[in-house]
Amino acid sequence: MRTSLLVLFGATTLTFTKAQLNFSLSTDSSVSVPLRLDSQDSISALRFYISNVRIEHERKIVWSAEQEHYLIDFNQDHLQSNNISGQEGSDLKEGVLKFVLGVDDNTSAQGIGEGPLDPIRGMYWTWQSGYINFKLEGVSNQCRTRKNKFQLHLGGFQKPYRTAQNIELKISGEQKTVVFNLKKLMSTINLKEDHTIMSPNEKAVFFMESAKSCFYVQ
């Protein structure tokens, strides 16, 4: 049985039966298309990258995703797939879905990369290389910005501020859902102070963090 991993928006939902993994849209109405928040707020650009998804089960990879490396990329216009293979995979009934959310730093230190890790995809610094770990974006009236945009650019994997985060959900049951909560990450954020992150600092720090929390299995 093809085991796959398919990642849409928002939240984000995560069926796992047996061998199978997925990630879906949640339901969840305070997200629509084109993406708002329950508010006058925005989101024009919403992308992450996440590293070294596997399922591991008393201590041991039971499943491992195709690639190392995916880009999770929500278009504004429609709620797109991102759908993620892996190998095959033997029935499973519980296990610890494994995974970095961004690059991870062995990958950053290391040059350019190909695929999804191609500077071409908006997600590498030029003036300061290094891989932007999660990009958000949008339209803010909190924002005392040029045209109230709003543009979190979260990386860094060089002491002191590295921002990729290992992430770790359990996982039983012949059906499961992981969620990222799009909500609960903007609750963390003052977008009258925190509206502009274009470098490795605390803040990108303490964001991503607040991210990783944002994942959970429902």
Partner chain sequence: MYSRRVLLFFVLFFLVAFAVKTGNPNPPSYLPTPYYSLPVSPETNDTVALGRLLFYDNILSGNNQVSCASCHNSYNAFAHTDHQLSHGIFDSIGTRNAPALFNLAWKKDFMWDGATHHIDAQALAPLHDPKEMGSSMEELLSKLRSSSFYREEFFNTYQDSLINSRRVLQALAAFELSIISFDSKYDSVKEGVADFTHQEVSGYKLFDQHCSKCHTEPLFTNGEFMDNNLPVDSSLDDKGRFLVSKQKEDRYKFKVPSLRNLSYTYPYMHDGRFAKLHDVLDHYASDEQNGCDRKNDLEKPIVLSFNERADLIAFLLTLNDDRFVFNPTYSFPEKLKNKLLED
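Numbering follows the first chain given and starts at 1. Here the structure is a predicted model, which is why all the values come from computation and not from measurement. Definition used throughout: the rigid core is the maximal C-alpha set that superposes within 1.5 Å between two forms. First, how it differs from the form predicted alone.
- Relative to the superposed core, Q110 shifts its CA atom by less than 2 Å between the two forms.
- T145: CA moves less than 2 Å between the two forms after rigid-core fitting.
Next up, the form predicted alone, please; the one we just looked at was the form predicted in complex with its partner chain.
Here you get just the chain by itself.
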């Protein structure tokens, strides 16, 4: 018997089998990049890191991702997908999906990485600031900026601006859906004032904590 986990980011799906996680955009949804949320706001870039992805059952890891870090990028063509390969594990009836939203602090402290952590990906600042854990860019009539653009680059790994978030989501049964509510996140952002974040700060921490709360299972 195969266990499946379906995760939605807006209308973006992540499917779990014993061997693979698959991030893909729903072809029948308007939630793609560029994405119009409402009459005022649209999204032109949505990227974030996830790290240390695993599923635990009765305090044992029953599935873990092949790599330690992944860059989830919804700026790609909707026919492309973000695949995460993992090790074979036993069938899962219930357990906890655990991952870090962002790059963990220890990795950030080590400086420039390779693969998904390569600075060519456009998600790295400097050795002092580390990685951009979550990037959200777009246009809003609320923004009093050039061409009404907003840029929220959320990162930081040193106190008091540590932004990576540990996420734990209980799952049960053969199939569950985990939703990332993008509109809920946008509702916490006052784009009239918080339209530009380009370095670690208090607002970056707050918005990453808000993003964490947007993941849930249904």
